[in-house]
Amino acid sequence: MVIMAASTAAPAFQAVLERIADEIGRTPGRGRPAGYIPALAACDPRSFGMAVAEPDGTVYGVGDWREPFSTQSVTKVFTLALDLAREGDALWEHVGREPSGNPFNSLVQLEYENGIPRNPFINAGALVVTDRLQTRTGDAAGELLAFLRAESGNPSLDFDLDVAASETAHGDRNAALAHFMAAYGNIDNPVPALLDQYFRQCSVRASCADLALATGFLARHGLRADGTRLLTRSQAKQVNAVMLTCGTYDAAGEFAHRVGLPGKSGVGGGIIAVVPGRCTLCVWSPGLDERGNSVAGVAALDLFTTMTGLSVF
């Protein structure tokens, strides 16, 4: 794995990357950061990083690429990985692929559809997804953590248990959303034990380099940094597609139509994308839109597509 500085980089991306801070820097409207967990309430809206990372590990930055940042519903690609590549598609009779077309928390759409959430990346769908994780491994969160720091080669990434710990302090509509699912026999673990592990998972700090390198297996249809293989193509390509239509809360079509990239985002403001076969992206910027989406993040994600062509479309 090849980390270059931003200040030493010469490829085109870097020139791109560079173009694309600058353009940021002079957007007067960043959002507002998440208000319902202090830490995050408290970042600076002003704040931008960005990274790219190519298949062989090489990444490049600018901003604040290396400041490690809450990742939220971000993580929630990884254990959507780590347990698909356990259970294959038995995982899709728990939880859909669908666009919710309701805010992520929404506990609406379980009760017409029975206990099945719509999508793995709302709350409901991560809540199953890490409960089959949690029955697979006994640490759905430790596994998850595990491969984060392999696939970014930082072993010093960690969870921030004062965040987990606030998001703890205010989840009973993920309390609710997880009891209701029990309910349906669609939850294997006690509720409390799963959103432990749940909230721990949400916690990670990481930063867009950590980030960007630690998605490349989507970028190299299943295959890890090591070469050794998480996903089959058509599971990394499920994914990505899930992604596609999902990843984004309700933006998730405006997110296409302005990016055209599978992309994943989270409430602290930070967004992974994928390009297949040419490389992984992410953005962080904590200034939310109304819909928990980075401001910032997107604007640099629609000038990245833009300026290099690279795009699923």
Given for the second form:
Protein chains: 4
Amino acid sequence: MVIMAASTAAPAFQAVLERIADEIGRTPGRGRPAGYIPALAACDPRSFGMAVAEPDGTVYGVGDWREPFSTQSVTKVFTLALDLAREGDALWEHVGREPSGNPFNSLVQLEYENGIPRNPFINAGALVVTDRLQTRTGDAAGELLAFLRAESGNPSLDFDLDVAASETAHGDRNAALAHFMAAYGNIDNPVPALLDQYFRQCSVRASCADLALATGFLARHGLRADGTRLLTRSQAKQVNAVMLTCGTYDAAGEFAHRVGLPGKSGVGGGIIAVVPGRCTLCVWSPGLDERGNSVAGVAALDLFTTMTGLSVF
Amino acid sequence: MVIMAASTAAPAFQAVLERIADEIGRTPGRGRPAGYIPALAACDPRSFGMAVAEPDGTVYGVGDWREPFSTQSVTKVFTLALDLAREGDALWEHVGREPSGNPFNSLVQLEYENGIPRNPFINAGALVVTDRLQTRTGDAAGELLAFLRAESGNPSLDFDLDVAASETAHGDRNAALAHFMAAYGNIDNPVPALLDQYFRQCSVRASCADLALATGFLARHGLRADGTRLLTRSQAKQVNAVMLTCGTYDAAGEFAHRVGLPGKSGVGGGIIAVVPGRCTLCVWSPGLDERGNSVAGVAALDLFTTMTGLSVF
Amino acid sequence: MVIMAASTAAPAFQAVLERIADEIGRTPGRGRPAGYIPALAACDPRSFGMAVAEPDGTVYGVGDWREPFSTQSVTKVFTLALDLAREGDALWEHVGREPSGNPFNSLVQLEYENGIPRNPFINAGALVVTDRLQTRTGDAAGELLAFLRAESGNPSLDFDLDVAASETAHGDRNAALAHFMAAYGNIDNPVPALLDQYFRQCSVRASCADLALATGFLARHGLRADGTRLLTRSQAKQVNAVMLTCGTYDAAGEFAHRVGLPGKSGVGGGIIAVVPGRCTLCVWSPGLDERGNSVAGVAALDLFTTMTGLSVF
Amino acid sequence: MVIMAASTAAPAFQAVLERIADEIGRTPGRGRPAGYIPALAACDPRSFGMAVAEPDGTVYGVGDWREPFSTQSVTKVFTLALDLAREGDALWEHVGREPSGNPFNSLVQLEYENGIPRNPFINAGALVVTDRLQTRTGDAAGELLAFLRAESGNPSLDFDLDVAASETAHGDRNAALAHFMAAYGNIDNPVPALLDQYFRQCSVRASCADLALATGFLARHGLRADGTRLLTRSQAKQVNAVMLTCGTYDAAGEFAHRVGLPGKSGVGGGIIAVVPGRCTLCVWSPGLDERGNSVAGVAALDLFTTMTGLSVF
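Let's see the other form, the form predicted together with a further copy of the same chain, since the form predicted alone is already up.
Next comes the full complex, and the chain you just saw is listed first.
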């Protein structure tokens, strides 16, 4: 892995990032940080960082690209990959791969479909994936953290236990989802233990640089940073497809439309994205739109694909 | 435009098509033709054709690739493009761009969202697009037919008025959708006139060769066969994005997963697909799966992307 | 039938009615007339009339009790009785008897339940009843009018064809319901012909005196004014039960709570109610609450049961 | 209170009960006991008992009328009355009074209506009532037990802690409901503590004689057996109205239709019913129909109202 300082980066990506940051910096109105957890609400909405990682580990960045932030739902991509690597297609009997067509924590569709969540990125689906990874490893959150540390090359990555505790205290809706699926036999672990794993996993703090690097296996068709295989080529394609169709809550269609890349957002304001075979990206800015996606983050990715022509379409 | 006979085609695509046809030919179990219209139910489920068109108009084909079939919902892509070319982004105030998360003619979501359909490929959304094109042209179905004839270079393409009459006789569900949206002010034309346009448009008969060529503007980033511009580059990307996220009814996620290309299916058994910048495809086989997509068609596209590596992911 | 002038009525009911009118007259804030039809919107919200009919045809009244108004959904009770008298329990295979738990013209529940409406008083259910009566009589609206004239002893009762035409012009939602049920095979007649019957039936103008008398068969356990039997005792009980559980749109529970009588309201501001074995009532005041029930009408019935103790509970 | 042996009872009610038992005894096909709890599944489906209590405490009975059974949801009536007696109309801001129009533990409607259950007899609504009674008394289940013992004159009534433990072990769906409403701020107590109260309350074992007597306050317009007032006359009417419109899960309309009395059923096979001012009833037979109501119980109540003419309609 070669991390390059922003000032000495190769012209192409670095120049693009600087133009994006410049453009974003001149745009007012960036939405509002998530308000339901004090640690998120306290973020400065003017923060903005963006990083691009090439498959060989070269990283380019701009703005607050080395500042750790709360990854939240961005981690759902990694947990999905870690479980898929272990159990393969059997996972898809417990969680679907279709867009939900509903706000991200709706119970309605779950009831229609007998406790099988539509996809692994709505909260219900992510709970199922964590539950299964927990059953297979005994420590889902620990597996995730070890993976992120290894892929980013940053051993200081860690949980934010204050955030996890805060989420637990406001966790009634996720508890309802988990108990509801348990009633259908689609959750194996005791609900309180599952929620503990789930909220710790969401609490990981990492920077744009860390996450762009950790996402690299999706640009490398399944290979980890050290060249070993995490996912088959087909599985890597599956994860990219789910990100494109389901990665940004109820705005996946608009995201595909504007950005045209597989992506996954979190309420901490981070978004990761993949240009298969070419590079991975992470952008962060805490102000969210009404559907829970970073306003400046989506705008920055839109600019990136417009400037580089690197959309999948 | 250069149409090449199957036997003299350039090796790459032609060889791939022949291997696919061979593989499909050895696979039993191809689903059942749509049963609600006699003309569709009478199709031979063993029919199979596939064509690939390059941006310059070169076409490769295999099997029943020159046999006309009932295009049905495949035409929704062209109607969308024709209206988008005329009214631009204003269209998106009347129809969304998000996957529906529900079977293709559900009324539930339409009611939640005040008569604005989720996307232009569910029936409700296609009715809105046809209604708007009708208002702008006075003959939506005629515009579509003229476009398909010009792009395919086949002046014999035509409506199948028996099929259109048969659909009208079973049209209560679409009539319900249209009246329902009219109650919300989202339909301009009288419902019977709109349904007449809509069912005629769905009744067009065309072959795999015709449709692969007619879809070419999406591989050419918006340019028609004669080099004039139909859509802006950004609009062409929009159409591709909607096809990827919403083009195959309630199986868009699985299609993205297996095939990984923008595509649009119809209950006549046809599917069109796009490799942006590289080629367009059309496959046809009348046997459908339970979600209304051609069983052999999806399998053939899956083989195509596996053999060529041409997925967008 | 003995119609008594208000001034010479027997003391009990007459005195109660006068106290009620006095109380209502001193209450400000009576809601707003239905706005979607000009003829309804033009009503004076201060209008108020109330009538009580004894099983022998004696009528007491107060205020605008002899003023004709637009009966609207109040007529659904009579159409139900006329069809039930003809086909008996077979009707209940085409329409349910359960409260809808949703606003009165929702499509959602209809879709869940395969085109069988929850009860005969939501619009979908009333369309089914009218459709069936039309099939059996060839003139559903004419049958209704003849019945109302005979039971009220008022041969001048008639349709208001301006109101019917106005409803037809705004009839997209009912057209959607009818086509939707036709798609499930639960409508026999052509939709435009059915809607014509339906809207004419809703357009009948009648007074509180007329309707209190016409409802008499429900207090007489199924006997018409002339002593002939319309419904069996059990069927009369069925109609009363449906009125109590489903007669006031999404407020049936609250109506049972406050009033405690079988009742049926209409957006013209009328409400009919039954004290089985004792009397029938009709109250009219055009101002509606947000759920479509007459504000002063519900208040007057509440006062009536409180003053007389005549609730069924 | 005067409990009369079956053999010496006054002729009217006693004779009716004996004719009903005779009729029921000759009817095959009585449904199946609830299967989700071993203690319920083990019941003999041929068990049948029925009791009628007059307002003065005279009780008539037939069959297994003195056999204790698992009261389950029948207790929701008493918990509602106990809380309504304490907080009055303020309760109705936290739970509605409208039929649910959905199976008894659906989450869909709860989500539409922001965590306010439709009525106090669906599980969500009963959880809210228990939560509020718990807040006011510190021991909701204990209050209920004391009330039932006092009104029935049977100090041996008690919880069945095995049944309560069994329900807790299968309590994921109720846990989901409680957490879901807690997320909307409509639950005050910790969910595990609330569920403990709720399941103990449902586990009370009582006989037809006990429950017919304990329901007496609803026939006495709010007065307890000792003549003290539990509910105002208006509140007693409210409880009867909610029983009639919402007391038998998704079959309230059909129950009103066939029986025509305020009633409340439980999955233990018991049903209580009220003839305001005249008597209260309890019938028990463990075989249930598909909607969770006792097959023989509903049939027996239907016979009762047919034989006595005591329907409210």
